[in-house]
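One chain follows as structure tokens, the form predicted on its own.
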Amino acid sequence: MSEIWTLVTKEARDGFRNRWVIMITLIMAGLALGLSLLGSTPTGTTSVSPLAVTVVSLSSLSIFFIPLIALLLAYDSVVGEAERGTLTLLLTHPVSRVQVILGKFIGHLFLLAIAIVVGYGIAGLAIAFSAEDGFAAREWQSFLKLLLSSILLGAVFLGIGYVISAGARERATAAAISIGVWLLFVLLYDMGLLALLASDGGMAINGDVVKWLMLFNPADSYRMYNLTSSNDTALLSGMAGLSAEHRVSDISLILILLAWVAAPLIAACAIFNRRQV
């Protein structure tokens, strides 16, 4: 365990020395922030509480934003070091290629999470703030649910470029596999579904169906998990149909984003082990 500390401490001094994490954060507490602003602001003739909206604007933005920058974190954590001739130092160490793999994985997931907690947390105390009466319970319980689950897409994405890194031969070559994935995840594969639906004409492809072909991708399944976990969010994602009649239960939401981090870093171990460097 020491070892793997070790390089969780390196890979978190490196991200606050090159200050990716000031970056990351201060673009996402502004995108958060504007976001949130600007969707609560049609709430006051309505009964729909202006958190849920910054749930579900929030989670909207976490699809396409933080897929992105957990890629980019990860992409050449191997084969980056490979090109720069640090890798064959470290393995020169008594360490084991599984434990590089780990300790570099919970430093970046560490750096993601303080980006998304704080850049996050600013755009929620605004509108609580900003608000004139108190939020429920339950709506906290909604934000926290999004904050929580935000860092584990992360986490998938993450997993998903250590697998593209171990692979690949050279940096660039990573990193246009990593553009091919994002757009594969977050546009492709909803959008062809789409297209599916469109050729379909619903004869074939019911609710279950599309829940099911949904749960194949981890950002759907993230989706799903924030968006129809309650009335006002459904009702303002336009997921109130998925919500009602084909519900899937947060936990197995949650087993399958846990499932999908799981694998990429066993597969991502497994293709490093094998690596000649």
Contents of the next structure:
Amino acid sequence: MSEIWTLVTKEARDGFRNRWVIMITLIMAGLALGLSLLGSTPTGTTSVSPLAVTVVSLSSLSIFFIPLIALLLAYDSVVGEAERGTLTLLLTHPVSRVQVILGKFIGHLFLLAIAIVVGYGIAGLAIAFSAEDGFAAREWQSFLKLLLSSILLGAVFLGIGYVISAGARERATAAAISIGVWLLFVLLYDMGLLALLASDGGMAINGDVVKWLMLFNPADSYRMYNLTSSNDTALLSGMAGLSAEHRVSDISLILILLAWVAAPLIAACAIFNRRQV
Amino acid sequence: MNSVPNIMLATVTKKYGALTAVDGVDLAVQAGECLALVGHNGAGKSTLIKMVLGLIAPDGGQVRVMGQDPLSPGFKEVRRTIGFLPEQVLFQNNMTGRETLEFYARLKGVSRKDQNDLFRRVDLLAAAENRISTYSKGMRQRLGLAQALIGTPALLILDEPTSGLDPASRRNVYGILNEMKLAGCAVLISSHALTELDDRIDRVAILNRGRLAALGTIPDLRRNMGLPTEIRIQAPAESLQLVAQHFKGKCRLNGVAQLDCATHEKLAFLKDLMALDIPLDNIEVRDPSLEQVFLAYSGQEGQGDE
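Having seen the form predicted on its own, please provide the structure of the form predicted together with the partner chain.
Starting with the chain above, the whole complex follows.
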């Protein structure tokens, strides 16, 4: 266990040293503030709470941004160390390959969590303080859910990043595959679904199939989780029209995301164990 | 000292597809002994080292390190007693030298207190708090060596430890190896060529295309190879004539008399020469150089293969 902790602290220190954390936090806070302030303009003085607007716009931002930074953090971790020669050295120490992956995962997740909580927290606080009706309990709950699920989304793509990194022979290959995977999950998948629905004209494919297809993509599960997290957010995002039977419970969505964290991590360990060093 | 050898290889073989990287190698390294693995690029040195470290599995034969199989789960404890310097290692640039050593010391689960001693031994104490990005190539190599010395290892494995070092640092490296050896550590180092090693190594194992071409002390290797010792005699012309007559057939004259003789017959030969009792100006005795020995072994084995 102490070996994992040694690896975690090294990754965490590295993240602070190379200013990764401060940069990403600033970018997150900047984008979040910008989006929230712009997003709250059209609502004027409606009954919808400004924090709900923030949650909806931030979750749309997160779907693009968080997988990207998680993959950027993870893609280099195994193949990069292999190229620098430190991987061989590391593995001659009393650490297992599973410990190496877990140590990096916990360290990276910690960095990502700080960036998300601080970055989005700044934006959330700014919105809450500038709003007249202040801190409605319910929206704080959706905001907390946003933070937690964003960290979970980051964890999913960290795991996917390690799979890529453990399998790739060269850093450049790992980077290219990461970009491809990112495009697939955040853009192409949804475009494919839309194309499917459009070509079908809403006839043969029923809502359940689409729902299950969406659940298969962690980014979509994340979207569903946040956009239906309160009546306000559902209303804003157009999810209010979903009939009760098409809604997926919060707990199922969290479980899906957790499965999406576990599966790539296990796969990454398995691939890393077979890797020739 | 007649306990189990620190490293024991018995008919170890490793194949990569059609290529046999290591082919039936038998080798043992005792505590307090320094053995050098020598061979061209691709001779199988790194593959052999990786099998000793338990990074890859052999396809045949048996590897034992400190009496244990490097691939067994129990080998974890043995790893704490192994110091390793990879052939090429780029430590993280944004860490200081001290942080780097602390990281590896923590992984090994040894005290982090005696760091200054390690830095002093490799002449890096003044730069210990600097980031590695400011280190020169030689400093990085020396930091790597300090890293391998963490926790007074019982087995030291160094892959090309002197690459990129100036002659002074190189001498320092061999000095450290000698200290470790005297403290009872088994040392295994790899090198491109025999010439780099000086005579500071106890035994040499020459690898050629995965096979053990030769194993022994450097004087042994010289002798076994049967490379002749060359003797040059400078003398007045009439003396040279006498020499040529006496050693008929063996002697070449071109201003000086040049003779080849087997290394072990060298002394008898010189006695014979002295018995002639003729005026001589100078005698040069040249044993085969390490480079000649190395080339002879590599060449011989190579011809046998084809």
